[in-house]
Each structure stands twice: as C-alpha cells, then as structure tokens.
Amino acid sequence: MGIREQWQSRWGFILAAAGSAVGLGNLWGFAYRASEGGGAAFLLLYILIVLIVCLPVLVAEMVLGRSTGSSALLAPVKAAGDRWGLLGWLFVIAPLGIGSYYAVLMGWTLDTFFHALFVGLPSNISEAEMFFGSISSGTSVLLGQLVSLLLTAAVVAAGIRGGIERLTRWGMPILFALLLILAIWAATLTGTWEGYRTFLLKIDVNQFFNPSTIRNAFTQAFFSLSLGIGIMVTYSSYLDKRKQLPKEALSVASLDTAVGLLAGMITFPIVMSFGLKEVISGSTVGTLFISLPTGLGTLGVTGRVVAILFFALAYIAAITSSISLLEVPVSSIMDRLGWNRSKAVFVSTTLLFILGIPSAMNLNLLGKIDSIFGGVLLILGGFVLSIFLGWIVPRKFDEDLSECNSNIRVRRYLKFMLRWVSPPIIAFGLIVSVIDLVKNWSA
C-alpha cells in the first residue's frame, strides 16, 4: 500500500464532512419527517438527539478513523482485534445499502431538474403525479440512476484532494448561497409566517410519546450526520493528528442542522401557500417530486427559475453525499485487497448499479429499504459504536483526543456522555424504531 492520502486543510475535511451529511436528508426528509411528527415537536426532539447523542459519536467515529488511519472495513480490527471484524462489515454493508437507492433518488432528482430547465413546470397535482410517475419507471429511472452513479465515481477515482475536497470546495459554498437566496424569497410568499408557524413552531406535546415521532426523529438525526455507517471513520482516516476533532465535529453538526432549517424555511412556506399540506403528509417523495414542482408552477416565469435552482441545490446536496457513500466501499477494498482507486471505483460503482436496480424499479421496495438501511442500521451502528469506544477501546478515545490537546473539560464530558448517556438513549430509540417499523409495516 501506497502512503495514505490526507485532507489539504481543516476546512477541506470539514466541507467534505458536511458535504457528506448535507443530503436529501435534510432537503426531502426534513420536511416530511417534521410534519409526520408535529412540527415543533420533531424539532425539538431532533435537536436534542443531535446535541446530548449524537455529538459524543461523531466524535468517536472521528477518532476511530483517525487514530488507526484505516478504512472503515479495517479500523475496528486494527483497533481491538479479529472479533470486532463484524463492525467493520456493518460500516461497509450500511452505506452499500443506502446508496443502492440513493442513486435512484439522484436520477429523480436530476430528472426533475432538466424538466423545469428544458420544458416546463406542472399546472396541477395531476400533472404533477404524472409526470413523477414517467420519471420513477421505465428506462427513465435507470438512465437517471446510473448517469448519477458515473458522476460519482468520477468525482471519487479523482482522490480525496483532487476530487472530494475540491468538489465541495466549491460545491458546498454554491449550495449555501442557494439556500439563502431561495430562503428569503419563500419568505416573502403569503403563507410564510402559517408555514412557519404550522411546521416549526407548533408543538402537539402528544408527538413527544408517539413511536413514529421518536423514530423519525433519531433516523433523521443519524442519517443528516452520516452516523453508524463507517463514513467519518472513512473522513476521518485520512486527518493528520493536529486537528481538534471535538471542533470539527461540532462544525460539521452545526452546518448540517442549518442545511435543515433553511430547507425547512423554503419548504414550509411554499407548502402552505400554495395548499399542499395533505401532499406532504401523505407521501416521502411528495414534497420534494410533487408539492413543490406544483406550487411553483403557479408562479409562472419566477416559479420556474426558483424550481431550477431547487433541483440544482438538491442535486449538489447529493452528489456530495453520495461520494461519501462510495468511498467507504472504495477505501476498504483499497485497504483490504490492495487495488488501486480506479479499479476499486469501477467495482464499487458497478455494485451500487446492481444493487440498486430492484430500489429503481419498486418503490415500495426503495421506502422499506430505505427504513432498514437509512434508519435501523445506522442507529444500531451509532450504538454499537458508543460501546467500541466507551468500553471496549476508551483509551483510543483518551489517546487521540490528547495528542490534538483538546481541552480537558471537553474530553471528559463527552466520554462521559460516550459511556453513560449515549448508549442507554440510543438502545431506546432503536428498540422504539424496530416496533414502530414492523406495526407499521404489519398494518
């Protein structure tokens, strides 16, 4: 193996590292996920999984990368040996899963995108059903599926300077300056302060017991922050040791949280003026594929222009956590078999394509997929990885974060939290997952 290769700055690892959780996540699941759970009520719990569990993980996940300098597949054996093995493969297993369909939901995207560019926007909800449904069957979807997936790869084979880093160098800047501008113009639509109002700032006190809300809630907190899947073991791996993860972490929490209110503050309004609130509510692709093309459309010219630089932010919001999903496959066989990138990337890519075809042609298939890998395995690989390095390896955890001279308040509240807090809430959250997805799935 040849030397490993390491982030250019410390804004470049964090640009990647919110690049990686900035996502449809935040742009598609964010909206819908808040108003299945109350608005204010999501939110709130939302923000408190992030900062008292999530926080201490990221965290974790950083040092494991760093500290063996490992692919995801490798770090938890080089860490503590051949029986940890199993983490490994869930690291690798995980972002296969999710981005199988993420592809998918990339070609949608993108898709969606030429249509406002090139021909127009829907009048009505009908057309707007119609025209969802040419783009998520047939040829369409496949094409869609594997042009996003070469994008991908072409960004990935370039390295982690020449091509992640330089990609959300300037893709990450671009995709704020999007948000802000389309921010302030939903702020001006007649429903702005009734969308604000129904969707952040209501609070229905019975969706803090609802297993649906709790669930929602961790699967958006894990998957926005790409947590439990070996992607920041992967980040993370290639930082030197100077930097002071506990602060890269909380950049990277930070951007990903704004990311998801100011797509709240564009999503909501446009919701409630243009009266497609029982459209969200009753479908995940809904508001992003159906509501949103509709209600812009009424707007003429000016609906058109905002739906294209929509679709464009939400297409850079992917495309940079997609290589962040292929590179964990990419690094790990890199690690473990000894390939160059090329060949790796090429594999990988080839896999995704394969195992997304039944995603692409099903989408009952894609949603169920989607609840295990995208919201299941990620909560179990957050806890299983508070265990890792609370119990297992803690002195890894002490070790690194001492070499980079974190402060010593801060080292000991957050392995504190690693040990004692975060386990014990994550076990809960999962086991109120499982039931809640298999009685919804029995139903």
Ligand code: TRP
The other form holds:
Amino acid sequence: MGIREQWQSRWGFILAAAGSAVGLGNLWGFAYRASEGGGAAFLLLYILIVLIVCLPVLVAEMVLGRSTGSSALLAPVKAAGDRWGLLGWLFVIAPLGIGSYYAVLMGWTLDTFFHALFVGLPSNISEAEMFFGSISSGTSVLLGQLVSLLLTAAVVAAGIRGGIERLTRWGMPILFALLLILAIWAATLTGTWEGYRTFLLKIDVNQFFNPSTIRNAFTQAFFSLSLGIGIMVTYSSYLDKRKQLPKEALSVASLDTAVGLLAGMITFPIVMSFGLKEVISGSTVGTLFISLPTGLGTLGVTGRVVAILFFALAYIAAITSSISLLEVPVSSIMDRLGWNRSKAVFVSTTLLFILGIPSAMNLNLLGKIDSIFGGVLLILGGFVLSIFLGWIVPRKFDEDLSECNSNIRVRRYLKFMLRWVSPPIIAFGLIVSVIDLVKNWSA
Ligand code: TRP
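Let's see the other form, the form predicted in complex with tryptophan, since the form predicted on its own is already up.
Then the entire complex follows, led off by the chain already shown.
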C-alpha cells in the first residue's frame, strides 16, 4: 500500500470536518427535534452538551485518528490491542446504518429542489403532503436515493484531496453565504419574532426534566457534530502532527452550532408567519419537506426563489456529510483488506443502497433506524470514546496533544473533562435515551 494521503491545508481539514458536521442534521433534524416541544430548553441543553461534553470527546476522536493514522475499524486495536476490536466495528456499523437512510433523505431533498425549480410550490398543506407522499414512496424515492449515493461515491472515489477536500472547499463557503442571505431575509417576515420566541427563546423549565427533550438534545448534539462513531477518527487520520487539535475541534463545533442556529432562524420564522405551528407538531420527519414549502408557497415568486436556494443549500450540506459517512467504510476496507479506493467505494456504495431500501419504503422504519443508529449508538460511542482516551490510553491523549504544542492548561482541562465529566453525563444521557425510546416504541 502507498503512503497515506494527507489534507492539503489546515482549512482543508476544518472545512471537511465542518462539512461532515453541518448537514441534514442541522436543517432537518434540528427543525424536527426542536418542534417536538422542547423549545428553548431543548436548545439550551443541546448547546450545553456540545460545550461541556462533546468538545472533549471531539478532541479525543481526533487524537485517536491522528495518533494511530488508521481507519476507524483499526484505530482502537492499534491504540490498545485486540480486545478493542469491537469498538472498531461499532465505528463502522453506525455510519453504515446512518448512511443507508441519509441517502433517502438526500433523495427527498433533491426531489423537493427540482420540484421548486421546475414545477413550483404547493399552494396548501394537503397539496404539500401529497407531494411529500409521492417523493417518499415508490420508484421516485429509490431514484433519489440512488442518484445521491452515486454522487457521493463519485466524490469519495476521487480521494481525500481530489474529492473530499475539493468539494468542501467550494461547497462550504457557498453554503454559509446562502444561509446568511436566507436568515437575513427571514428576519424581515411578519411572524419572525413569534417564530424565534416559540422555538428558540421560550424556556419551559419542566422541559429540562422531560426525557424526550433530554434524548433529543443528546441526539442532536452527537448527530450534528458527526460525533461518536469514527468519522472524526477517519478524517483526522489524514492529518499531520502540526495541527493543534483543540483549536480545530473548537472551529468545527462552532461552525456546526452556528449553522444549526442560523438554520433555525430561517425555518421557524417561516413556519410561524404562515400559521403552520400546528402542522409542524403533527408531522415529525416530514417537517422540513411539508411545512417549509407550504409556507413559502404563499409568497409567490420570492417564496419560490427562497425554496430553491434553501433546498440547494440543504443538498450541499447533505453531500458534504454523506461523503464522510461513506469514507468510514471505504477507508476501513482499504486498511483492512488492502483493496484500492475504487473497489472499496463500489462495494460500500452498493451495500449502502441495499441497506437503505427498507427505510426508503417505510417512513416509520426510517424514523426508528434514525433513533438507533443516529441516536443511541452515537451516544454509546461517545461514552466509550471518553473512557477509552480518558482511562485506557490516556498517554496517547497527552503525547499527541503535546506533540502539536497545544496549550498545557487546555490539555489539562480537556483531560479532566474527558475522565470525570463526560462519562457520567453521557451515561446519564444514554440511560434516559434508551428508556425514553423503549417507552415511545411500546406506547
Ligand atoms: N452530522 C451530519 C448532519 O448533521 C450527519 C453525519 C455525517 C453524521 N456523519 C455523521 C452523524 C456521523 C453522526 C455520525 O447531518
């Protein structure tokens, strides 16, 4: 096997990692979780979890990748021996699970984009629901899923620099620009303040104790940061020793959270100004694809332009995330079996397509697979990661961070958090989430 590829520039890595983080989770996931009733309590919990719990874990994941220079499958074994092989498998299985339905969501996004572009927007809620029904079933959903997977595969096949870094380097700036323009536009709507207030500012203290709100906040934090299952391990394995990881982690987390908030400042005013609040709470996974186009539909040409921009933005966000999901199995296969990139991409993509068919056919199932692979497993992964780098191989953590000359106080702080703070809080989040999930499913 040849020499391992490396990112071309510091920004190449940050934009790629931020590209992985910023995705449908920030737009679709944030909108639907925030609308499940947690309000500002959900938002506050989510931000606290990111700051207190996720940041140290993010650094830990990066350290694991860089210090071993291995794919997610092999990194734990390389760091601590064969006994940790299972962790490597968790790191590969979870992205496969997420990647399978992520392509389905991308398909919906693409269909909605084309519909807004060529046909127009729905004129009322029932029309929107009918349209969503048509894109989320039958051959049209499979087609959208397939096209999205093929696009993703094409980028990953072109490699780290030639594919992933190149796409994120132009995609992310466009995404940020579009997001800002749309947020400014949304600030001028009549229902804007009502929207901010209802979803982002109104704190209902009881919600802090609502298990579903707690689960939503943990899930949103981990999912949105692409944390807990080896994405950051994989991306960091292509990183050289000079980069100061704590700083990179902070940039990635800030960009991701900023995008989540900005996205909320776009979606919620739209939902509120067109009196769609009731609708949003009635449908969960379809929120973004039903109420948004309906709201925008009442605004004539402006609404249509906004919808086209928004779904274009969503698709860019999604593809910079889906490439990270595909890169995990691809790099693991290359590492483990010594295959070349194209063959690994072909096999992984085919696998993702097949695994995604059940979710494509059944909305309910998609929601369930999301709560397991995109929820509980990430929180579990985050828990194991903090134990792993905080207690099992703490030397790796120290060595790697001192090699890149990161500030000693920052390093001490991170290690303290990783050992004493993250594990109990994540364990709490995990237990609450599992119980809440079981209760919801058996209800
Ligand atoms: N973070 C991405 C989003 O917000 C999705 C994603 C990509 C992801 N890779 C991941 C989620 C790894 C969890 C783990 O849409």
